[in-house]
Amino acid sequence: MQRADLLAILKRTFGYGSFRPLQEEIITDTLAGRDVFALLPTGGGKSLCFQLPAIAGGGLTVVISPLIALMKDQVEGLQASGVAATFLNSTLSSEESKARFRGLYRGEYKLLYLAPERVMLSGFVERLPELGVRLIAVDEAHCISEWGHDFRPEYRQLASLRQTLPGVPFIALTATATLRVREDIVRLLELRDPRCYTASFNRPNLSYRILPKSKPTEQVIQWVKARPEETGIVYCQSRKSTEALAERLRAAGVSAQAYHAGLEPKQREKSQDNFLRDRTRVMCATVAFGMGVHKPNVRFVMHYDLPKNIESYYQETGRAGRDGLPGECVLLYSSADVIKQKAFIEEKSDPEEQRIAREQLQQMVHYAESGGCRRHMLLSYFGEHDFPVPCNGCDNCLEPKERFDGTVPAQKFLSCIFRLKQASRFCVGMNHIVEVLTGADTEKIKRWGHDQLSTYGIGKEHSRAEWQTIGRELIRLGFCSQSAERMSTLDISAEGMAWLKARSPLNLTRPTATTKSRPSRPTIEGDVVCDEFLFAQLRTLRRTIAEERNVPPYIIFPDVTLRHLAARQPSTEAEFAEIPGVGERKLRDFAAPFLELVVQWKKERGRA
């Protein structure tokens, strides 16, 4: 197929005149019949990248989904835009699946949506070779690995329907997956001879903020009610915190709700459905809320309590600005939260997987205490270092933190390890050294002679706190290393031996001062500049329309569309059609109530 040819279909269908990054040539590949393996990040636009070929090339593409929300979410998108899609699961009766079937026997849809066990199922799989199966796509495919953040044993036995459809290419998606994750989705699936795309991870349109933690309910409601018409997600540790939270939000005036794993099934499923239509803003979640929830116009997410590692920050903070707009991420950081995940961490069995928790925990330590450029820091995880600084998207370069000179205290910091492990024979942990270094009067002191020391209390003029900070920005920069035991202790490496045989001057952060939560906003990539009054009259518009017609709002438009909608001011049915996410079909249905809407705001102001 020719490339005008797909740029018609995704303008006809989608509304859109250009491709994303890759899109086009993922597509073309899975259309010739290649096994595709493709790594877009969060609305990135995975999922254009079979549901073109399926319109484009004929038969039936069987779309494997691990949730039923996201399911019916993306059948409802497609049948907005008239595309011929259906689903089967648990919700349906025995006379609705049957319905469906026949459907799929005629040839009626060009997508079936289908949970794992679902495609397992005895007798089912047989049923497949008669139903004209042109392509399966597995998307959330890092579900299929053991190293994955969401693992599912059910995966694995995707594999075998290369036997029931030899001559099926597969498409496997995901967002996020690291090199060993990426390794084991293509061997698990036996994909054959896959082209491999990876995009970038860099979400130019995020900003990136730490905001010391005090009194976090409080800073939480003042940042909620600084955004009053917009929508968010709150992520907690803790079942508890959540429903705290959302109550004290609600106090507040805040439409809020709390979704945790611990909640009744149809409780969670109307938490969920509340959030995803708009009637609720602000969801306070456990990570139990997350995959599958393709709300494009999440604006913040916010981290009450501390991420226990870099990839599902990552992941978590991908749920804002799905639609292409500006979203914040904002983490509440306190070192009370390191002790708590570390805890967390001695819980589990197996000493291999204490070890791999606390390397992660150190990682995300070591993002939420740098002075660097948080993007850069986050690309880096992920194998991206080609990344020019500073972003002009983080807290870190957009308000660069205070330096000073830390000469001497990361010298004495360093020589207090040398002498303890030189009379001890051993290396101790970071608290043992601010001890010593502060002049601490306590028994493991006394008992091991670490008061004869000559750098015992040679620290006095830092605090406690002071120094902890300054211990981890020298792991940070390598002069010192942490082991990942249990009891980790501290050791210079060969980089701090030198520096300090160097006598070289260096800089050190200043540890921020507790302050409120800023509610201002940093210029980021991708907003559209447009008359607010008219959007939000939109807004309410689109509201109506998706209550009538029983869908989320972003079915009928996303926010994106609105907002050029209210920049443009289109006054006939050709200038609406040119508006991004407008196909034809949601041209049919509903360019008459908005270009009305539009033209009618536009005479009461003298414009028309």
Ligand code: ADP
Second form
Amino acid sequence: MQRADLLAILKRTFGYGSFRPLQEEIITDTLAGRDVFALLPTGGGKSLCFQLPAIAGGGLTVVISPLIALMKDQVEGLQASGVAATFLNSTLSSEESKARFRGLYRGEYKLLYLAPERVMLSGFVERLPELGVRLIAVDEAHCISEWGHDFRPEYRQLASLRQTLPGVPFIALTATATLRVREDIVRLLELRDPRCYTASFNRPNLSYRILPKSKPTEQVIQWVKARPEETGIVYCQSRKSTEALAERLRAAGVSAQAYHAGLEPKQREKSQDNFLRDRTRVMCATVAFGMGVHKPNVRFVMHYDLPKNIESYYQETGRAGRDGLPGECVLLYSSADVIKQKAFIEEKSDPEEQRIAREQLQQMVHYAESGGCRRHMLLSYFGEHDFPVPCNGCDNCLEPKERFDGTVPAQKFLSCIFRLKQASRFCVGMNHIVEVLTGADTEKIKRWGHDQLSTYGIGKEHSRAEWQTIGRELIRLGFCSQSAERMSTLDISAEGMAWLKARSPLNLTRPTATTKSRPSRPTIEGDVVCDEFLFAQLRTLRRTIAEERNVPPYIIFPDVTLRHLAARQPSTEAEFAEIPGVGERKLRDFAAPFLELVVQWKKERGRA
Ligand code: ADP
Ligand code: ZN
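Structure of the form predicted in complex with the ligand (previous: the form predicted alone):
Below is the entire complex, every chain and molecule, led by the chain shown above.
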């Protein structure tokens, strides 16, 4: 199939003018009958990679999808674009299943969505070869691996489709990157000489920011109230705090709900559904709120507590901005949280698990405290080291942290460690060092005679929190080493000793506790500047139509389409058809009410 033909289908069916990175290559290979493995970030447009071949290629495409809610959404989305799609799962009555089967035998559908357990039902597999299957798409393919975060044993059986449907190509898709998971997918799905595509994990439309955590609940309320039209997720560590925060937000007049694994399944489903349908603006959730979240217009993801590791942080923030419009990722950070996490880690019984957890926490602390580009740090974690900085989309690039001459404080800190070790012949932890520096009057200091040291009380010009930050930066710079056991102690490293002797000048980052945070908004890729009032009206109209049809609003049009509408303000159907996200079917179904609103709006403002 020619490039022009693919582009024509893309425009006609989905209303898009161009492909996202790697989509075209993946689609071309898939249509040529090759096995394909596609690793694209969240929001990278994975669905299109099998939907377009299904539309272009003839025959039936079977899509394996792990969640019933997701399946339903995707099928509704396709139907709204005029694509014949259906699903089979345990929620259907046997009448309904039979009717759908009859349609499948008559070749009425281009796509069939299935839960993996369905594939194994006896009587079902035997019928598959009669349905003219032309492609198998395995979505969320990481579910096949125990190393992934969402292992589903049923996925293991999928390879048997290779025997049932010999010669039918597979396409496996995921956003989960680790090498182990990747290998598992290729091996366990028995992919044959697959073409592997990996897109950059950069999310250009997301911005990253750390806010020093002081009064977190008020900080969240303030943030959310400053964005009255926007929807977002606030991740909290405990079930209790999700509920408390939702309560406080509601008291402040914000529609908010809690979501965690302790809720009744019915309640969870309702919470999620309200969020998907734009009835709830803010979801206060534990990490249990995850894979099912395909809501495209999540505009911010806040972390109320410190995430466990960089990978989870990337996955969780990744739920913002699937639609390509800007999304803000904010982490509320305090060193008190680090201490809390450390205490959790000490409670673990397995030393290996403890070691990994400590290492992961250290990486998270580094992410939060470093003055470097946050996007660069995230991408380096996934092995993309050459991302150019500044990125223009993180706080450190937009408002570089103040640096100060840290020569004297560093000397004080390191000499203090040195003197302590000399006097006591053992190393102590960060807290004790800071207490000696600031001249604290503690029982331990007296007992060990540390108030007699020359470094006792020489650091009163900084607060304890500031000294902690300075100390952590010295660890990051390699001037101190931190022991890995229970009560982690600090020692001067060889580099630290060398530096103390050489006494060359040293710049440090000014501790965040003393810098003002300016919550300015970054200008970030993906933004569509438009009339916000018209946009708000278009959203109201969309919601009405969505409620009538009983589908989530984004099934009608994504936010991007509404923003383009509010920017270009078309008056005719021909102009309307040019808007991204408007395919033939949606033009027919929805142009009239939206055009009427736009034209009326222009008339009222004398612009018609
Ligand atoms: P993923 O599954 O990779 O997270 P989706 O398939 O859900 O991503 O796609 C994310 C969003 O991007 C959807 O709203 C989809 O309609 C949109 N999209 C996909 N491909 C394109 C494209 N070529 N141009 C514009 N938007 C696209
Ligand atoms: Zn940056």
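Here, rigid core means the biggest group of C-alpha atoms that superpose within 1.5 Å across both forms. Numbering follows the first chain given and starts at 1. Computed from a predicted structure; not experimentally measured.
For residue 459, the Cα coordinates differ by 2 angstroms or more between the two forms after the core has been superposed.
Here residue 422 counts as shifted, since its C-alpha moves by at least 2 Å between the two forms after the core is aligned. Once both forms are overlaid on the rigid core, the distance between the two CA positions of residue 533 between the two forms is under 2 angstroms.
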